[in-house]
Amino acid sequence: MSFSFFKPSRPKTPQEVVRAVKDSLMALDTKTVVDVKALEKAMEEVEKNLVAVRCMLCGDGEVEPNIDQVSQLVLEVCKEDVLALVIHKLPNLGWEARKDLVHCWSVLLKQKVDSKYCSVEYIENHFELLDFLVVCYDNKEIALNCGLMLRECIKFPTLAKYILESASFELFFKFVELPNFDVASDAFSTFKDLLTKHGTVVAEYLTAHYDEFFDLYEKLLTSPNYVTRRQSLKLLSEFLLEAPNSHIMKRYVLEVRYLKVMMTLLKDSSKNIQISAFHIFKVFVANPNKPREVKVILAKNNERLVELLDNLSIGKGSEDEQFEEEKELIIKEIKRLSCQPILDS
């Protein structure tokens, strides 16, 4: 026969839970991190106590998560100041703590507490937040998580928009091309999450910034790095076609050093890179309001044009067939407009 001599522990509270994890977190201070052995018990406690938030959150496996519980941790976590404290706190967490952590951040983010989403909210009025995790893709030991945080984030309208309109989204740009190709491909994500998910807010944000964006990703189009190329094209038609930003679409097409950009690319030793460009070159041909500037260009360069696109081909099948048929309609247009009267240059 056996004997307890303990009780069960009660459980904890949502007001419990979370102040266990704030004071874990506030103990990862500049003294603890210098000693070794105090830094691994901090480290233990914050472990343990973001297990048992996940825990709270997401259920254990057993038993489901306490909807009452869920709603007032979530409150909880913003009241305290918590959302604000695990950022701050993301590179001085080990690998286990940083999972948990960017399990429970997606969790909360979606939490509802009376129709409300009360840790967007937070972020709402602490938007520095985002600014600190797209800055932490330049520390690469912490950027992929980062990243996952951020597109959690990008989600919400608001959030996007703010990314989107503060100084820091111009650091995409550097970040797509940093060295270490899973960082750099990380970033792109985000980077495209941006650009992509919510399509008024980024015609309103192109609309706003229409010159400063375009310079920037021209150098995109135009870096030696393939990848970059390959990319950032493939997401200029992707985001340039969606109907909000049709009156964007119009403006680019009426650009000659855009159209330049692109018949270099129709140039790229990589054949996807010259299908991609081809769906963007399309647009500037076929375009019934060409100014006279991209006329003088086209034709200009008739030959040259009809020989590349003649040799472009994507194989066969339906898909093939509608390519050709397209194809076949901009070097018709290319040489009606090298037979038309000289144009001055």
Given for the second form:
Amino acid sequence: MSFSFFKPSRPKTPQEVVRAVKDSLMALDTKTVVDVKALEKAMEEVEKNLVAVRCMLCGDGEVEPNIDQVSQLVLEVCKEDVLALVIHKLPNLGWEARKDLVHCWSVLLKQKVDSKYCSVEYIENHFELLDFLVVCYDNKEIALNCGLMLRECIKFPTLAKYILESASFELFFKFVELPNFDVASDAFSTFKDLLTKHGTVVAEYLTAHYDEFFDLYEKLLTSPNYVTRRQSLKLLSEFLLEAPNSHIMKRYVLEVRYLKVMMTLLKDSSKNIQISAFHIFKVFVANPNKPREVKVILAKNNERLVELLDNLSIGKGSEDEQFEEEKELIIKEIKRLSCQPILDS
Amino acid sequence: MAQEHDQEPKKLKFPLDSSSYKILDEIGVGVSAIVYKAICTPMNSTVVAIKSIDLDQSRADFDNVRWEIKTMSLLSHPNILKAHCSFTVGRRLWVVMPFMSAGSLQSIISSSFPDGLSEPCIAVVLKATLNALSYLHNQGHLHRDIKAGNILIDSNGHVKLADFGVSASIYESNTGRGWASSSCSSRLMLTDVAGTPYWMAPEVIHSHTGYSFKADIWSFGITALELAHGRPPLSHLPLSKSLIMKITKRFRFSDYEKHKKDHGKKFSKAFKDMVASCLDQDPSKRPSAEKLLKHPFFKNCRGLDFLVKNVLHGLPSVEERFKESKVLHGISTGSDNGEEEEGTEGKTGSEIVKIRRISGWNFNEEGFELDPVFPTESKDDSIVKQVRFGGETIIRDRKIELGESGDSVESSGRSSPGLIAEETKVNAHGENEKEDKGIDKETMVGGLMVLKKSLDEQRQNVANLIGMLGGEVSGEEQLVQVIERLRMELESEKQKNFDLEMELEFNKHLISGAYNGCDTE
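Output the form predicted together with its partner chain next; the form predicted alone has already been displayed.
Starting with the chain above, the whole complex follows.
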């Protein structure tokens, strides 16, 4: 990589660097329509300027970045609306320019000036940028770049909260099943981060949107796509069993509808899925305050369930013992229920 | 968007459903993956390779698989194999890739160049590999699994690095003439994963603080030897022995030395020098990929046609090679090249030496490999260096033994790897059954514990012998021991310090932005 080509004789100030990026990005618009040559030139210009930003933010491998300059650069980027500009121009950029941009993005977000995250504040005032990034999952060319940028944003609770509560969040239920595996699994990583990174934010969200969320989530759990089923089931146990979500979990295990979902998954042809399902199913059974409907279902299906559980085993491994113990308890409980009289009536 | 042809000129949209592909042949098998040659019917029957990974076999999560796919998607370099697309088919993940018609260098070598390639050919291959590595490292990625089995060639001589960071190796034939079968004549499970540890840098095997780009450079050096000799160094030894040898810093260095002049292949000074620099025990002294590219060895490097003419010409097809290897494998594991002797897996040092003679291997190789390791160091120094690897206690014991009583103890020390290897193999085998990830910590710890125990026993024996012979330890000797011990402690402190420095360096790296993989998760 020959950054040195572009090294200007006199070092530019942060203001100049930002100015140059801004101008070159703006130029993309007008020149795009003119002709191919001009466009190429304009793209080169953007790339060169992004490399300059990157060098200022991260150093060039030899020279360490100058803290003052970095601070100035961050302030300038926010002041000049370059943060918004780069996102909107992302689809028009070339391969390397996008990668440089993604790299700068993560540094810009993390940069504190006077103990404030300026870039994060900027995004808080322009939340629509996050919506724009989410929608980018539909564009295969830039999906992975946007995914990386989104996950950088999600590290900050305010930004994660916005996405969870925005209309864009629903799109993830679609994105995680996109046919392109790389895009779909990147979308899933982001989805997972949204639901696991900030416990209290997630708990608030789930409390307020319980029904709509689990409605959508049920579709993932019952998807014909193996990967979707397996990943969503695993993720469910990850966030449902988190401490801040305990009231959500208590509510969840009262619902016959979701019990049925878990029972279906217990019968899945994949053993991995069966085992993950068991870890949620067991909470339904172990719950001391089982509603009558749950008891009825368990009792009615007790033979089939016991048989299923009997055949279920992890195989070798250290968790094995604990798993078997739990299984025994659950089987016992199911058998106990089946002998109880409450079922009639 | 007009930009689409900007960086990736021939971006074709490969279909995302299995019905668009017609599978022609199996060309590779791994623990949880199969590689097929196939054609994509809607795209003019373009030939592709499809790696079909059984996702249900990876128990933990598919984080690995996801990581590999994503890594591949975000890289773009002429010497890196990039997937056309990937999608799921039931429980399997299909990764559709360009078909590299000549297959991996490992399979080329094992089918047609058992004694290795010529230097000019090696230069072409290695240069391309370095270009890929240099790009990867610039992007903040480590490959972690550089070896001939992961370097692929197409019919035009284009060289591409494949397989990022995980699981079953694409195109890696498990023929393993010799080295794979020797390590696991009775344990087929190992064949699939056996390859990798031979290429592992010492710090990868031992370090608690992690490792960096320089680990790839080590593996690159080993790969150079693999191309030169037809197999990686030490690979005539069973897997676990090779590992133990690395930990213990190759007790038998002197043996190699003896045979050095006997056998044959001559290598240029430039080549030896290049490899030597990669195999420096100290990662910080190994050159970067970028720097290596400027090494004289790569000057006047030939073009791709040279490779086509000298290597690819007359080569059996990937499919044929795969079939042949399967047949060979099916009949007997150790029947080729009179290497069945390796099945005996020496129990003692002398036996090992014998086996090496029988198997007709080029000992020069070992000298060649080890030259860079201790060229200027006295024997003592090389032992001192052990501190870096094992736990301190092991080292101290070892040092005292060797330092004190010289040859006799050294030879008794020599017998230990045999014993240990037996133990470790069992461990390694068990581990590998569970997880196709090469050697893990547990195995290593297991091996090390056994080693420690055996060393302790030997130390006791030596002490007994000394006692029996009435050779009481004099005051002076005791003093020497104390000094030695202190020296060892100092050495180990130095190492800790060094490790910390490395970590710091690595963190700096992270911050300073050479680290581009913003999403390591």
